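Coming up is one lone chain in structure tokens, specifically the form predicted alone.
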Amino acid sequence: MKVTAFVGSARRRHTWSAAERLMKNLQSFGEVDYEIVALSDYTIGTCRGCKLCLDDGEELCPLKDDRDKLIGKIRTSDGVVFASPNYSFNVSGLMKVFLDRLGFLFHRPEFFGKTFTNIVVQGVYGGARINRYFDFIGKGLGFEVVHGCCLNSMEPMTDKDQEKCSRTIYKLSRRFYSSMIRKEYRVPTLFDLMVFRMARTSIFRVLDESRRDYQYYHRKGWFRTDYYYPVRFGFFKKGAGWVFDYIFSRGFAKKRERRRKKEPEWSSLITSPQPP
């Protein structure tokens, strides 16, 4: 199995060491090849918000950087780790720029069947919220998410502090490896199902065949499936899916009707007298 860690720190100290320790643990559990990617070694442009990647395709992005190289590393991995120091109570700027470059993948998730976790390294506090943010990111990209860990690395670190960090990383390594070798899709929650049906309905009702999101969902067959991947739903969740479809379809239809009524009639604009 291949695991890739993406480190959002410009220096190879605590965050890098934590990612390396996790990888060594994984190798002690089984046959694992790993790579630790320092994002600072790659050219990552700042997203301009032009939305070309969302509407027409990521290949039209005006930024010519290493985004596709980094995404390629994710695609060839069985497991992925995002590791970041806690900077100003959030991920590092380097990590955030990288996440912004993955924006189109939240519209067109593709990493189902791959396992994801995260590591946050901090001095004092705030890291638990960043762990939750990373978990949310991983889920949005399609990963099977293993809740990450937060490490305190106030310098100078005592032997006791280092031992505590080692135990925390070991526990995360165990959970991550167990999820990775399980090789099965988890059963989505009711909330997961609702999000999928809402996204699918909005794309089907609002977009047309010229938009990349529509093309992606059509190619995946998601307009006809119960969920992103094959899963057996019980009667309750199957019924809930139909209810979500009905509610969201009605909602988008009403929204479109309200918008149409607010639009001025072109004929009246043409025939009405114009101000001098």
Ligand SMILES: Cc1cc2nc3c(=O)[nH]c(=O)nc-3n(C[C@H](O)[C@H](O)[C@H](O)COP(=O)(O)O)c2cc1C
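Bear in mind that the values here come from a model prediction, so they are computed numbers and not experimental data. Numbering follows the first chain given and starts at 1. By rigid core we mean the largest C-alpha set that fits within 1.5 Å across both forms. First, how it differs from the form predicted in complex with the named molecule.
For K24, the Cα coordinates differ by under 2 angstroms between the two forms after the core has been superposed. Remark: with the core as the superposition reference, the CA shift of K255 between the two forms reaches 2 Å or more.
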Contents of the next structure:
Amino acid sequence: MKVTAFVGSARRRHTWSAAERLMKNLQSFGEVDYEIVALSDYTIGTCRGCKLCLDDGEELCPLKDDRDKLIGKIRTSDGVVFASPNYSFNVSGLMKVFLDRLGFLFHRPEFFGKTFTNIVVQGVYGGARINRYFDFIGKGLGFEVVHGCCLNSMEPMTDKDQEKCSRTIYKLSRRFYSSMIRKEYRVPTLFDLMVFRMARTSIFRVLDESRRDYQYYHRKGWFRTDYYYPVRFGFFKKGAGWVFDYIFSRGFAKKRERRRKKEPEWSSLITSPQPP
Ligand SMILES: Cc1cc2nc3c(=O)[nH]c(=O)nc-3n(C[C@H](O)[C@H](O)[C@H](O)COP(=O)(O)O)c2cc1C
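Target state, the form predicted in complex with the named molecule; input state, the form predicted alone:
Whole complex next, starting from this chain.
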């Protein structure tokens, strides 16, 4: 199995060591090849917001950087780790610029069956929320998410602090490895099901064949399937799926009607305050 960690610190200190420790643990559990990618070693452009990737295809992006090389590393991995220091109560800028480059993949998720986790390293406070943010990112990209961990690196670190970090990483490594070797897909929760039905209905009702998201969903057969991947739903979830389809179809039909009539979108209705 191959695991790749993407590190969002420009120096090889605590975040890097934590990723390395996780990888070594995984190797002690089974046959694992790993790569630790320092994002700072790659050229990653800052998104200009043209949305060409979302609407018409990621190959049209005007930025020429290492995005595809980095995504290629995810595609060839069974497990992926995003590791970032806590900077101003969020991920580092480097990590955020990288996440923005993956933006189109939230529209067209593809990493089903791969395991994802995250590591946040901080001086004092704020990391738990970043873990939750990363969990959300992982889920949005289609991964099997193992809840990440947060480590404190305030120096000087005592032996006890070091031990605590090692224990936390070890526990995360065990959970990550167990998820990675599991063969079946996870059964989606009701919330997951709702998100899928909402996304596919909005794409089906609001977009058309000219848009890349529509083409992707069509090619994947997602306009007809119960979920992104094969699952056997019981009666309750099957019924819930139909209800979600009905509710979202009605909602998005109205939006399409507005588009057809060329009524203004809500954003253009917001006017700047006029001077008295
Ligand atoms: C610009 C900057 C902002 C930071 N903001 C926070 C913060 O909001 N909360 C916190 O607990 N630590 C904060 N830290 C501390 C880092 O998270 C901590 O030093 C971490 O170990 C850095 O990771 P590294 O050793 O891999 O570079 C900040 C550090 C820097 C350089």
